[in-house]
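Just one chain follows, in the form predicted on its own, and it is written as structure tokens.
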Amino acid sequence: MNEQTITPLTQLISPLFEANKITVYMKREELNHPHIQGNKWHKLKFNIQEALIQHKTTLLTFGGAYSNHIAATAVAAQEAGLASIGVIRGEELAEQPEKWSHTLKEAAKNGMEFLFISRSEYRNKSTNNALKQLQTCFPNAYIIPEGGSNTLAVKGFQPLMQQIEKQCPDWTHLFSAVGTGATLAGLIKYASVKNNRLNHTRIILGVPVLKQGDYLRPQINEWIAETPVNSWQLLTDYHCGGYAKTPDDLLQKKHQFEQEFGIPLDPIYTAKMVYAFYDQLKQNKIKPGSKVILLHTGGLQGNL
């Protein structure tokens, strides 16, 4: 994989945010990569170049038939010289490749083959015993976990984190999608402790996608364990449904923002992200003079 992309800072004016007394920006990780998009990138980086040091020649990853880390996989596999294996839930889809989402066809494309399991064994694949079996029968495969989130994924997000330190060194507010918690964990272990010119203390917002996200913390803790932190929350009532729902509130939002600003969201992932920080602001819990991030973690390819 290249060396990182410096995406752009944006931001966003707006009379709301005016109003508040607040400025806001959105930092463009969308636009790192054409299809290893947003967080991905950064998750993939270090497995990366973990494999090529192992002298695996295949990645092996776990995900749903919409999964982007299934998409991006797909990509930087081909790009890194190595073959790539998706284990997807669902064992249907096996026989029937016409009912197969955008995200598996375009990995398919890009050389990924599948390994369809039925959804009672893909709840078991990170036991111990799966894992042996699939390292036995694809020997040469260093396996990734779902959504990439592991060790090296948190490290990948270092390089991002003084990205944004040194384009916005006095920011307040720091808003992230969260999904399995790595890259939540990156941006909390490798943000800069420290208060703005206005005394505000730093705060990290993490927005889960699926129901009850609090079962997150005690794996974010142990990626961060040790390391002196900014103060940082889950905000878990914004999952609008749970994982993939997306009710017509979400998608009014998702279309105002876009609208206004001119910044394509995705419905799973960013978008109720950008949900979650519209509420923050009107309950009044961003103060005036407040420098809010909010980052775009890419997953554009879900809107096909």
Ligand SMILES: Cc1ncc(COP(=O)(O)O)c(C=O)c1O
The other form holds:
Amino acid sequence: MNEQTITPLTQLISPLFEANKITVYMKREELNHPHIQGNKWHKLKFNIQEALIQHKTTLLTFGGAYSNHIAATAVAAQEAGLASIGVIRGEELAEQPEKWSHTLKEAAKNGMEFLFISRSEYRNKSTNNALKQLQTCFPNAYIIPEGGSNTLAVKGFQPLMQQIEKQCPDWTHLFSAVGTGATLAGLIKYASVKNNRLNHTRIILGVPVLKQGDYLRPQINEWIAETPVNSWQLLTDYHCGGYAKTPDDLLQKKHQFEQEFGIPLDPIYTAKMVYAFYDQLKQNKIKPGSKVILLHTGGLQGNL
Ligand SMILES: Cc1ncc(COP(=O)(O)O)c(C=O)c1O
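Okay, that is the form predicted on its own; can I get the form predicted in complex with the named molecule now?
What follows is the whole complex; the chain from before opens it.
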């Protein structure tokens, strides 16, 4: 994979932020790669390095028909000279390529082969037995979990966090969308804690896009274990009805944001993160003097 791009930290100028006496930035990770966009680049980087160290020839991973991770893995594998296999939820798609999403069509164009499995098989995909079977069928494959989330993915956020600390050492709030929690864990783990001595508190706020996001806590805690961490919180009320649910008020806020700042969002992840930020501001949870960073984690391929 290419070297890490230094993406802009764009200040968002708005009368609302002025009135609240806060400074707001968007960290533009959607610009880090045309196809392996946003958090995907960071999650895949060390996994691909590891696959090459293990002399594997193929990346094998899991996802739904609209998965940003599937789209990104196909391109990342191709760039690294590896083959790729996507284990996709929904066996009915095997016989109906005309029903494939844009995501699947693009992944196929980028060389990914698919193994379509039923929803019940998909649910059990991470059991030891299922993984063992897959590894036996594909001995040269390096297996990456759904969403690309594992310890190496978490480690991938260290260089990003260093970049953010350089661009804005005195940030106070960092917002990120949450699916599996690996991205958030990486931000929590690698955000600098020494800045707390500068007499301001900082907090990392994760916005789960799935219902009842509190179930993610144990896994996030495991990923950040034994690190001196900044405070963090899951804002679990902004799933807007659940994964991939996009009610009108969410789409309206997305549209407003895009019009005001000229930065496109995706409806599934980044729009919910932005929605959460505005609501927290409305609830006076973000005090005057705060420096807020909204992390754009990409996902724009999903808009197509
Ligand atoms: C655009 C985008 N943002 C955020 C996330 C959440 O990442 P994580 O699963 O690491 O929590 C994803 C996950 O797939 C994503 O595609």
